[in-house]
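In structure tokens, the next block holds one chain alone, the form predicted on its own.
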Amino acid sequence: MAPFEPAALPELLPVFYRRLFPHGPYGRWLGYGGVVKNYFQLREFSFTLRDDVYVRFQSFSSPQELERELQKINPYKIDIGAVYSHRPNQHNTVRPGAFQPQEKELVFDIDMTDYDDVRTCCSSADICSKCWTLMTIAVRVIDRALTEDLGMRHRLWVYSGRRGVHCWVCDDAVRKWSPALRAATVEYLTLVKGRADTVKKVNLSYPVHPFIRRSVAVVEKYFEEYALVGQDILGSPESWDKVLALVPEEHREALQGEFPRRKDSVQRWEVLRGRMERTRGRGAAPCYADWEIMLQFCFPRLDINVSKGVGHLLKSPFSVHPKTGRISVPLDLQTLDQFDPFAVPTITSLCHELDTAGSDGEQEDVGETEPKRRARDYKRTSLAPYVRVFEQFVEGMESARRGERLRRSDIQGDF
């Protein structure tokens, strides 16, 4: 893969927005079928331009106007905001207090830096294949809860382009939710609590809520490979002391005596887990320290402020990350466990692929319209499978809307 150089962005971005950005499905997504009049026109877009120039409250009369603007200014980053009471680009003409956010997708932002207290392989903005498993677990836990516990249907999961993932819940009813409902949802999905200096951040009590039991079942599938082998959390007396600090005192001394006699983290964990399971078998004073440890090391950590604020901005899918050059691509949940952030195409590699494909296909371009040629352009690159995931998501929403319209017309016909 060709190395990415941030200094090349002014040359590469015009090619990206003209030949690779999926303007068609993107406009269909944010237009939501035109069900609500002016819905697209009332949406805020924000652009980060060269030298960190930040432009807020941009809005457009149609997806085509947005497309023309993107190709004109070639932003380094696109953020999407709320649907407002008035057109955002006219907010200065509205009387004070009247310009208010009305609707937005329920969004979640999960960032690897929030796990620095439980990963030893990397810290701050760095990631590797070992700790990326935390993002896989986060998507699995949150997505299961959104669909099975909360009944949400239309979820778009997106790689941020660097060190995290975003989720956009696009159901019609959810987009209308108040900040209080959004905050309550994040609270429901939060188990790791406390400040940076809090030692024990997960506290379970009997009876354990079904959401927690189901989340533990998800984490368990990844825990051995991620925490015991990859992070080796019980590999040395120094590391296992940190874990045993999360265990009730009455069990700690016995485990400290047992651990040196076991050869590795996996065997030490079997001893700890066996001891906790025996307390639960007795029924008197069940101890869930093994579950608490698994959750503290692996459970998703959400930024409540991103989710609860209707007016909060979040980076758009298919934005280019200006530090890594990677595209913010949708995630296919069918193949999530195989997703490799380091294999995500960069703007440099995509433009190189276009150049290579261009020399093979120049004869075909004669007499072809711009949209058709552009649709074929991204299909010649490694961006194609990610655009397909996005199109399938948009088609799923459109199909559900058609079904809902038919259902309503049938009900009206019955009267």
Given for the second form:
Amino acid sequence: MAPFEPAALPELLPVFYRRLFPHGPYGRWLGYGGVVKNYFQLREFSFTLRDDVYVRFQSFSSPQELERELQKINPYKIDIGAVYSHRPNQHNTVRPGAFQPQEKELVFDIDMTDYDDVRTCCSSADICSKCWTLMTIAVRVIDRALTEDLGMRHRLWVYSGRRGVHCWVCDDAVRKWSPALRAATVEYLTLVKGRADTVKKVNLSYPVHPFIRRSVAVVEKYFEEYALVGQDILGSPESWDKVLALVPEEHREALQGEFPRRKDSVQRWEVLRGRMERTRGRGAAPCYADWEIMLQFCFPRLDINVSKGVGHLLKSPFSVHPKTGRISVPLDLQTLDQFDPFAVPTITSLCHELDTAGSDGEQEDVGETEPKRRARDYKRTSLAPYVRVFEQFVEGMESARRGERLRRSDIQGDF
Amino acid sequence: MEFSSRTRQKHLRLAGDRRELYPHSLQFYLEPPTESISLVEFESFAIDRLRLLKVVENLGVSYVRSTDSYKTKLENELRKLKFPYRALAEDDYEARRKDHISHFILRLAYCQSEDLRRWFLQQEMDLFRYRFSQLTDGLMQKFLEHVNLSFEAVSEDLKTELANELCASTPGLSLPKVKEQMFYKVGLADAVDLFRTRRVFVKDGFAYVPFKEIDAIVLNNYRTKLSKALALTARSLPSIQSDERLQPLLNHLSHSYVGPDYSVQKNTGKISLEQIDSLSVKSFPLCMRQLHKALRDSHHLRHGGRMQYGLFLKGIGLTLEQALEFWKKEFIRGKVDADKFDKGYAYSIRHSYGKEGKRTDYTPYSCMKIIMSNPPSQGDYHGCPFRHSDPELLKQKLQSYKIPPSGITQILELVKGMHYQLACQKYFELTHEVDDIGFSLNHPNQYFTESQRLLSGGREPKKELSTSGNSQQKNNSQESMNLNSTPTSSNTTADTELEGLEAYFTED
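Could you drop in the structure for the form predicted in complex with its partner chain? We only have the form predicted on its own so far.
Zooming out: every chain and molecule, the one shown earlier first.
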């Protein structure tokens, strides 16, 4: 299969927006059931066109108009912004200061480059199957907190297309959250603190908040496979010295002595963990260094700036990544552990699949309308399962809205 | 049954009828006052509250908020200005009414820009925090019910089930303490600070807050409400600003200086020109010392500098004749010939003494005015050095004036926190070798007067006197309450009523 060539985008994008992009569910998502008047019309979109031309404050009177425009403009990249007080495409006609962002989904952006200090296999924009586990852990940790602690229901996790994941929280109440509350959420979810030169980035003290305890429980499930086997963080004196730098002095020497006598990271970790656990059992001076190490190597690192601003723009699901050609596809939480970022379809591979499917001579229904045929096109490609996940997400919100309407009419006695 | 129209209700002013408006000494200021008040009361209430908030600001920088000195000083101020200061006082009606009305008046003045809103919000919050902390538990409970902040209490069963989690999440609460204290389910938006710092148990979108943390919640709630209200009032700005009754008053309130205006020169002629050089080192505030030095060095000052320094000199007692001689001597050395001086600059000096043109006797600039208007550009020496100078240059200047390094550090800290007048106060303390300046600095001429008083032995330097602060305030209220060159509309009489202002506070 031909690799992705950015130069081919001008040819591929029209095909993508005509036959692959899931306009239907996308419009249903952002329309939010039409409950709030003009919600869709007040939404900002931004497009990146060729030659890095960037246009903001695009808005459309309906999902259909958006579809037509996408097929006309064929943007390289789509970003979604906030729902504003006035139609974004008319913002110049509004009195200065009156044009304000009103609502937006709460979003999170987790980027692999933020973990460079604890990755040995790759750095900066590179990722591999070994370090991808970090993203799996991040999704699990954050998603648990969003549902159990914060009571959020409608979360969409999306592969960013290269080296990270995004999360869109779409609950009605959350879309109205202030910047302060969004920033507070990121702070609540932050355990790894410090700049490049900070050695110890996680510091725990008694008593440990339930959020931390539960997050450690999630990390623990992946730690052995990822850190001990995959990254082999205790595999050699150089690497285990880095880890022991995170352990308080009084324990370091003993561990330094014990480590050479064990044969691999897994065994060495057992020594360290056992020792820490015993301090906690004793009651006096509990030490959490084992948890701190796990968290420093694995706990998610969020970018507060992405989440804080109501007006902040974020790459749209199903947007194409201009460098890798990969589609930003939704993640299925049920099969998250098996997700392989290298198996995500690229725009090239999808178009290729369409060609092949077409030439298979599949009988097309003569009476079938053009849009209907197009709508089923993506189903013939590897994009299908991802669109299915997206549809389930949208249906989840729609059913919740119906439930809410029923509940309200029951209370009011309307029939 | 009586059908009382809204207008009729507005004119009911029997005190007894309105007491039910203020069941508590504390309030969230949710409803604007609907009564009519006189212009005089309007102005005096506003000025008193402004004084109060400025004291709140100063105390907040100089003292830790929970200490006794902070609390005592603030209580004194509240009592002096006749605002509610004791939560239990029953016959507090007048004070509560003043509190209510003055808050809303200041909203009109302070909604006008982001900076003003931020300042007003900060001081009102500090004031609220203090007053709330003074409530007894019983009163606190009543107040919370009154403002509909009675959060859902966590049932005993649920608390037992969650006991370990609650104990682990809430700092300072052991298991037995958890069992005896009430917990409340509070929405995350109401408990932002506790949520953010993970100091509460969070489950299913709610924070489980112990009773002892409820004040942080209340404060947050107050901040949110006031912030929204200010933004709302700001939207009425165009109509506020075109309201002829208010415009002259509010225009200056947010920039106002509420003390003596130094236009009445009691010491006219008591300063000789030969003294000015040494006075500039001993008794001038830094801004005037800087201007004087620049004048001596370059034999010239631009317009902004001439105005600021010239009026200051008038305020310390220079007569018109002395001023003319002073400026002329200096400018001639700067290659301005005598004729040109007489034709141009002399006219301008006479003008500022009220002897030309419309004969307005201009008043020397207050600190507020110097800090906030007409910032200096390249080649200017006016303005406030603490506000307008580059901190590095300011540091060098202070070093050259032999200010001790620790003092310089303190000054720079205050500058960083944007407390320019406090920085100048610190400069006063360091140059006069006193621990406490003893007054609240608002005006360069005040600096000069106080300095002269100190140096001539008219005041105890090293002891902190609360009375000297008081006497300053007494001066302020006895002298005319003229806001700096505020023209009150010549049509209004002292008894004029202001009606219909509540429209500015409500959404249509």
